[in-house]
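Here's a solo chain for you in structure tokens, the form predicted on its own.
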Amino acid sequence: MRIDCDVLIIGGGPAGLCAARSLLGTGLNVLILERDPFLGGQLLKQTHMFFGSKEQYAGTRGFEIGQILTREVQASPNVTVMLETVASGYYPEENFILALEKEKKLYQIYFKKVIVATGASEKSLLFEGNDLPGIYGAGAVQTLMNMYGVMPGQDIIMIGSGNIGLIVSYQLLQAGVKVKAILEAAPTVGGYFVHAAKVRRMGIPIFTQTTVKRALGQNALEAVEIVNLDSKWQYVAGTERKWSCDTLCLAVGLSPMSELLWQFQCEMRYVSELGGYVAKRNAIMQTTHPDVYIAGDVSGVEEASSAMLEGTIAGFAAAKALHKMLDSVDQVIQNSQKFLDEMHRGPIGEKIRNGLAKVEVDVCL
């Protein structure tokens, strides 16, 4: 079955359903496709307040601002919405996208610009025993207990204290679950410090150049053998200690998902920084593929909120380019552009400043 529209948004996470927004009342025919049987992404999952400005919802939590955004895009006449569909493929001799809906129907979507926000996926760790029941990632884990909940376990064991980590560990406690310790391979707590500092608040202590080597367990996860790090990231032997466990949870990093931008052969580049290979943009979120923008963590694994500014950004440079201009969009695109360098400012922001210099470009070919 074909399918027409102006703009197409694939995925419909905080920065799909902010480029949806920018896109309302602007006569223009948008789509989202979004592989999950509802919008609002990783909003959903969280249960936090949101920092920052009024802007980006402060004081709000994930999940209310993942409810007021879908609310606004759905109640919206000129965006059509298809759930549990998901973008399997790019075909450039017509230029459509191809579509598998859960039905088993396949559609040819054909757009004149295509806003990918399509998310990432969880990294794991090789270690021995990594297959054994009773070890998540931490997607995993706050899909169980924040949309589902279910507990994961009772005697639980983080690994990795950026954000992600810390901010689970703490939902985990506030669900009645033991968090033992959370253990960090690098040399110093990857997350913001209010974070670190309330799990060290809530008794939980923070291990620093220090890993899990063995997941021990006959049919389920019973134990790990944890190990320290040398300034390497070597194994130091006679370091090795023992503890029980029924749960371990991965928070080691997100991976862009981006295997339709390389269909549309969109330069890319590995940054390790932003998570593995990202499109090279410009300003507007717009690729080396004129037609193509990206936002959110397929453009580089960040915070919901920078997700939700790059797609404001990007929904509104689409509709400029479609010649839909609103009174107020360059000044609107501005201002995010304005918020988002805020957000990459001082010794936190220093990684995405690194990553994003190496892949921001003036115009695109």
Given for the second form:
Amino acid sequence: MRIDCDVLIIGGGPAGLCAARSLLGTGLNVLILERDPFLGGQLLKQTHMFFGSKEQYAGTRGFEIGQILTREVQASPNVTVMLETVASGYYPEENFILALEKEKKLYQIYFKKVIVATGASEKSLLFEGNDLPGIYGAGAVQTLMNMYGVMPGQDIIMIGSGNIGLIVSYQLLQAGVKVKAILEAAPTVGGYFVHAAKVRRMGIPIFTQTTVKRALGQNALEAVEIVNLDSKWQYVAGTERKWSCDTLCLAVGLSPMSELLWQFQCEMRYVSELGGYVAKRNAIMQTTHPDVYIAGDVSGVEEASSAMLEGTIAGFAAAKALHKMLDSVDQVIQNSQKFLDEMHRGPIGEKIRNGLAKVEVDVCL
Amino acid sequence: MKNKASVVIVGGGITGVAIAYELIKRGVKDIIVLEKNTLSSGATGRCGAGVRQQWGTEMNLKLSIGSVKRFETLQEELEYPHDIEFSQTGYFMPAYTEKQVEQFKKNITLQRKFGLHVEWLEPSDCRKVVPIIDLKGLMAATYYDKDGHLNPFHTTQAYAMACRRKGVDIELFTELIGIKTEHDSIKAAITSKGVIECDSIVNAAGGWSQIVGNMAGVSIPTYSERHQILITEPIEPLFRPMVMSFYHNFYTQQEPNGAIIMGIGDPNEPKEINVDSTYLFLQKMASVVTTVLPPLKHARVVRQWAGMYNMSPDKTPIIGKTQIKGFYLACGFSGHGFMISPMTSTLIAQMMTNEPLAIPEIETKLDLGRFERGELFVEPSVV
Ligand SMILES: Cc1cc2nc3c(=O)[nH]c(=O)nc-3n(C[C@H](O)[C@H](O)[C@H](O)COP(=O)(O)OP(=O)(O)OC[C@H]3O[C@@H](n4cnc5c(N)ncnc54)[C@H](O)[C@@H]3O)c2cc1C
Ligand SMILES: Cc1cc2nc3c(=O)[nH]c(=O)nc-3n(C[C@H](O)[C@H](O)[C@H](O)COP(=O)(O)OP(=O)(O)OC[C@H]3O[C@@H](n4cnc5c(N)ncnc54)[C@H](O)[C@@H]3O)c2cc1C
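Could you give the coordinates for the form predicted together with its partner chain, as opposed to the form predicted on its own above?
Then the entire complex follows, led off by the chain already shown.
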């Protein structure tokens, strides 16, 4: 079936929702496609309170932010939401997005502007036995625990000491699961100091320059063989040791889900600081394809706060391009840009700043 | 990259690497293969990789039978440490019109003369070979169980590894951008990474063959035509052979892992360099294939892509010399260049080393000159 809309938003996480919120009241016909049965994206798994500025809901729990945004967007008459609907491909000659609803119904969706806010997917690690039952990505563990109230296991080893590894370890602990250790391949802990201090206080050891070499078990995970790494990330022979556990959780980073952007033939670049392949974009989140905007983790893996700001900017920019602008649109965009810049300031923002420098193009397309 | 070679081969598809292998096997030294992208990035890595011997002319029978013989032992010959996945699960070719029945009868007589035990199937026999086929409109079919399928990536890689071991230089991400000739002879290949002085250049550039021809001032009447293809999720085994219907213009086969690949020809496909995918293809493919093989309507598509057939005016390959001394052509395969690549490469190598040709008549039947002479080749059995 054919559907026509003015602005198509792919992905109903914080980025997509904020983009939709920017378009409220413009009279533009906005459509959100979300493959999950609910809006909110990653936020729904996040039971902890957010940091940052008040405008970005600091002090509120992640899933509550998701609920607030969802209510705002769903109350609006010019926004339609299709849940359990996957944007499965862009067809350049026919110029539509093909969407599959509930694995049954196909839609050809025509649009004037599209905002791709598909988020990121979890990375995995290569080691012997990595397909044994009991080995999860951190996102899956969070989904099981925080959304469905299911404990993934009793006795866990966490791989990765970035913020996700630290936060999920803490949440596991709160749920009464034993977290044996956090292993980190790098020489230093990746996440924020406060998060690391919190898990250490609870008695979870963090071993740097250590990784998993093999997973052992008959029908499910029973133990892992861990090993030390030298400064060149090579195994140190003779340091292998076996630890029993029933669950191994991999929190080794995310990479942008940029498949649709490749299909749009946006100019792409591999930027390790941003998690993988990302599209080049200008300050208003427009890619090298003039009708395609990006926002959130798909434009570079970062945080919900930046995703919300980018979504806001992309939404207003699309409205402006379609000549549905509030008088103050440039001012609003500049405000969000200012917040983003502030977020990226200082030593913590350095990595992202370096990454962005590689994909931001000056020209207004 | 070296700046001198005896032979420069343009194209890192199956044709280019197979030619390099056949040449070095015959003692030719200083061979360079140029590939502007990666190995198998052209039609080779996008193709159905079906191998059939059920052809309607002596020429194509010789090319395909000779090639299958080589495929049977290729993995050992190339000392490839992996599996090129050659499986002989047959081709099933249904007929839906009187005319097709007549043609298939003629074909089978000729095929049997060449020693192929092709079976003639009445509609009531067809489900023994393809249990899920709908019999509506089906008038007869031919089936040959020694036709088959390979993995095109592994096969290309197998040739390439053997080439490198024997000393061929394969230059990836290196594009031929010009050809220098003098007194109607090849002098040098001009590439994006420098000039290579050489005596011979082989045009195995697939969908770009006409462009490479122009570089040498040789007008090749080939053109590129997009063909689309899709693959489903792996499902339980439903049928073994490639099912190829000329009437519906499609082919489909279940791969060893259970995934089903299928493609359909469409006269409206763009005749240009274009590998975009369309929804129209998805729709058309799905509606046609599910009328012939109804259970496939439950299979979910996981991926679709497109490649280019390099078409010649008579849908038959161009293999041979040109008016420029040292400039050889192996192109215009019109959608079946993979299955005959062992013979294509052998013939080109024999030609370049002045050996007697395995199929001597190619010199007057598959050469470029046939178009000027108005001697088009007629093959009745093409999709
Ligand atoms: C454990 C953890 C803790 C975090 N803590 C914080 C924190 O404290 N503060 C903070 O600011 N950030 C935090 N983050 C990061 C934050 O959650 C993400 O950066 C943010 O959710 C990214 O938003 P997004 O909208 O780009 O992507 P997502 O939230 O991932 O949303 C993308 C949405 O798109 C949908 N989608 C994807 N592809 C398609 C398709 N083809 N068709 C239809 N729908 C599709 C997905 O189902 C999903 O709902 C945390 C992340 C994790 C994992
Ligand atoms: C959808 C589809 C299905 C098919 N199914 C079958 C089948 O079932 N059986 C079968 O036998 N055949 C099939 N074919 C046809 C088959 O794929 C081709 O005939 C065969 O792969 C041609 O191989 P090649 O090496 O000649 O060309 P290609 O594989 O196209 O290789 C040519 C190479 O040359 C390179 N090149 C081009 N110009 C330059 C330059 N200037 N400098 C450097 N490099 C250059 C290209 O990058 C390319 O890699 C199919 C084709 C398609 C598209």
